[in-house]
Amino acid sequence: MQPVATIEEALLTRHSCRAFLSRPVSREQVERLLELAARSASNSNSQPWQVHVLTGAAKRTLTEELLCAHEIRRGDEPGEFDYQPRPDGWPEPFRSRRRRFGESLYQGALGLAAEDTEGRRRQHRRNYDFFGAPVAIILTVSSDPLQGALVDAGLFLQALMLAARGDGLHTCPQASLIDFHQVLRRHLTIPDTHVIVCGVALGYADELHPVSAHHTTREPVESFATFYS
């Protein structure tokens, strides 16, 4: 839980976390962040982004709702997306890092077998309390032009993680949070021209759990990067 002291230890020590104790974290302390996040780049200076944060009873309110839609849907049939592809659109190589990620998270790091349809379904449904963080945020953007705004939303959105790396916090970002925007919008002020681009959980990672453990791979440089002279 110690602060980080440069970008390159806050990028090495990132990782979306899935288990967060109680501890509170200080509005004052998220203002700083978010403060910190605005300096993000964007497009012409547009900064389309806007952030609902959740703390207390509003969170709460927010997760019950969230909890009833999951179990009405029973989290097996794909979500309404705004702007990402259903599960079963994801080309190769994508879809293959997609199930290497779900394997190490669900059989490694918590031990769940393939057949455990009702263990990974209960880890799954910790998504909408958002692990347990005491600290909820809701990202979305301006649609007009939604394709750049996006852009600008990532960057906003990696600047976030990064600053709460800083302080010594921990974040995962949620896409999850997507398939019920319709709960979203009747709790949020969610303007009628913005998308919701994910949801963002904040806090103090709880160490000891066994899903901290758990940390993704890179595909290396020569994979992604061409380079000319």
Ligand SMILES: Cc1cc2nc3c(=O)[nH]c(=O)nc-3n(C[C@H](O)[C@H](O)[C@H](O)COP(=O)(O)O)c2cc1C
Second form
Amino acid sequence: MQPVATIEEALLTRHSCRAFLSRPVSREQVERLLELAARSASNSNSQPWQVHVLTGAAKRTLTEELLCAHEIRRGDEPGEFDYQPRPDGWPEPFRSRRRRFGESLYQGALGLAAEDTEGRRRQHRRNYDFFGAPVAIILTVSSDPLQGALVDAGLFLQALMLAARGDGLHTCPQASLIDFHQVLRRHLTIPDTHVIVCGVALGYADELHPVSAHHTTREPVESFATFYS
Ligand SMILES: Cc1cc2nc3c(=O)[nH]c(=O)nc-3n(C[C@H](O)[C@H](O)[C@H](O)COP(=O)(O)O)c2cc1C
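Can I get the form predicted together with the ligand as well, since the one above is the form predicted alone?
Below is the whole assembly, all chains and molecules, this chain first.
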């Protein structure tokens, strides 16, 4: 896919990419994207974010250990989180939106039957090789104070994903990485004062993969905006 030229195009073409080509992304390119993402606003310009960028052997080694940890757990233990990215039980209307998202991804794009838990598990495992992306990024923020820093981290994350579109690259934000935050901490130099926010897969999309046809919808503006005049 061609690089996008406008912010509107970047917003409209960004989506969570779950199949990447092995085509490499240069360190200079990644540094430039990070430089752009760091232009994000942050509370009092505190810039509480840090990133850990893995490619090549470093990414492969991390992936091996993450897959191993995932295999041992087989999903029957509760995750351990640096912060709580999702509730144990989603209230409405989020529960229904989440169900629709899951159906359109697993049953729709991937053709997995609703009862195919093994197929879903296999797909979930792909998070841990960053869906084949050549670049894996782990985003952390200072935990002191945490709540404001998480807002700043969200801005950084979105800016990074949009900047990637400017280079014809795609991304997938991945909270699933923090299910194995201890593995990440063993591999990376993450200060105790930082929490792991999420991973980000970065690379060129494999447009021919069936999952690349998956696109999500949004609620209309009138469902979330209240205008006063
Ligand atoms: C903080 C955050 C964490 C996410 N974690 C994952 C993840 O672990 N694995 C995944 O496949 N998608 C993950 N997603 C992607 C969401 O499922 C996706 O953004 C949502 O369904 C909307 O689709 P879109 O990004 O394609 O527009 C995450 C998104 C965000 C913002």
